[in-house]
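As a starting point, one isolated chain is supplied in structure tokens, in the form predicted alone.
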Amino acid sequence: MMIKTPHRRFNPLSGEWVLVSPHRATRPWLGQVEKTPPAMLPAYDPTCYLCPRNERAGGMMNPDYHDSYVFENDFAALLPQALDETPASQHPLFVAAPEQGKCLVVCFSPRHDLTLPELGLPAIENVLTTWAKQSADLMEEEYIQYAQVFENKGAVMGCSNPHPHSQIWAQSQIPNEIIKELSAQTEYYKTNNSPLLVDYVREELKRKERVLFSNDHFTAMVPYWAVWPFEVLVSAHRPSRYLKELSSIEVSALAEIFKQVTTSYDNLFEISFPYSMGFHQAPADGQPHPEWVLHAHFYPPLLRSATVRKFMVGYEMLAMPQRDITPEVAAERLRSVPDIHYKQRG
């Protein structure tokens, strides 16, 4: 389906719409141009506070770790003990509430220079297993209702340290995006007696035009309702709710998909491609959640090249999301790049 005129597309996961304007893809660009990231980083940086044996910004020393490494964020956005310093509201328009939680940092490996697509499959599997264990441990704590696993890759996405790492923020209340997805998936399940994402993946595999990679357990695709230019959705094929529920075979399958997606990203403009990625697991609220399907979102900002990014401003901030290139064109471009990482070719 190649629509060339302006139209809206509905996101059944969030209940929101996105404006698609394919005719604007060729407009001239005289706006901001981003700096490209350095092509080569050292395997070890003595000044990096995430490398092994180095002192962190908070004063703690990192061990001489050899696989993934987890520690509590030295500058956490959430704290385990909720201190209610918010005054009792006397008006419904001025409401605040205390929030508590924990924030972890997960270094992928001791290597300062190897991002996810440059790691071997066993190392990626180790990262996935670490995410599964750490988020599961956090969600077993009585006051935690949700654990968000995410990675901000690249300075353009606000990453403060180039050493490849991710974070897990766990909190006592379910965050906004999960509330939206929970509502949409619950309503769909009640109506269709089948999980929304299980049906969606099945339909995308029939159409193929937005599918990037697929194996027996996971599919990666540019979603029909994508907002970001090269946005990718990775979904499980069965209604698994949490990373901890994946079998060893499924972890290997997910690692394969992650390597394929991130390699395609890097090969698109032959740079270390920036993005924000995160897993959406079911809430830890004691409910069975038969409607939920484990999935991950990749939100990359680059639009035309390594130096031109998509900005969510103006109309996007005040009205609704808008994109120029269609998801079908984005999927075709990602499928067309080589499957060997550009740093490893030739």
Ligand code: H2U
Second form
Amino acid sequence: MMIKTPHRRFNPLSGEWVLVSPHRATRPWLGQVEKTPPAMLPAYDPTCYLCPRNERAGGMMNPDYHDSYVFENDFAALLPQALDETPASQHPLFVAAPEQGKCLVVCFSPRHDLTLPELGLPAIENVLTTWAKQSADLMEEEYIQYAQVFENKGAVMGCSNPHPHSQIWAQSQIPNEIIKELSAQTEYYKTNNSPLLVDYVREELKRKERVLFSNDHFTAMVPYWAVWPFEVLVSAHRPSRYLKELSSIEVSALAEIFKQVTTSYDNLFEISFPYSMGFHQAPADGQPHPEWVLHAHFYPPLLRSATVRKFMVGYEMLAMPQRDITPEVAAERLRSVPDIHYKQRG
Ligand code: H2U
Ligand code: ZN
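Same protein, different state: after the form predicted alone, show the form predicted in complex with ligand H2U.
Starting with the chain above, the whole complex follows.
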């Protein structure tokens, strides 16, 4: 089914609507053109603060690491100590609250030049199990209620260093996006006695048009309500709260899907495709969370080429998000690229 007229779609996870304007995709572009990332990086960069054996900005030395490498962010946005300097205000229009937390940086591998799709499956599994263990350890801390695993990839997304890395920020209060997803999944579960994403994936697998890759345990699709042009949702097939709960078979299945999604991204415009990606795990708030299904969102900014991005401005900032190409067209384009990474083709 190809809809060609303006319409709205509902995001049942966030409870928000997106405006879809398929007829607008051919409008001319005379605006900002992005720089493309350099095609070749060295395997080791002596000036990189994430490479093994190098000094970081804070003066700490990285060890001679061989797999993934985790360190506490030298410029952490959250601090573990309870600081009680938050101004006490009695006024309902001037509300503040103290916040505690911890921020980690996770380098994928010692290689400065290898992004996720270029790593072998065992190395991707290693990244997944590192994220699982680190976020589980953080959520075990008494004062932590949520751990956000995320990767900012590419200068367009504000990534400060090309050495492939991700971050984990854990905090004492549940953040905004998780509050929305928690309430939507809880409501759905109460009404339908089944988790929202388990039902959604089953329906997408029947319809097929937005599905990119699927195996026994995970499915990657351009969601029906996607906001970013090539947005992807990777969802588990079963109720699951934390990365740590995945079996080794499920970790392998997830690694395979991650390799497929990121390879198709890079192959779309034959560049290292920028995005912000992150897992949504359940909060660690002492509740059982039977409604929760572990999933990851990929939010890539590019629209029609390696150099033309989608801007979330004007109408998006002031009214609601809007997209031009439909999620079905985006899925078709991502499915039609070769499955071997362009840098690894003979
Ligand atoms: P981004 O490129 O996604 O911003 O991540 C890099 C993070 O690494 C960033 O949060 C941290 C920055 O604070 N960092 C260190 O902890 N030590 C350093 O020596 C430089 C950067
Ligand atoms: Zn490096």
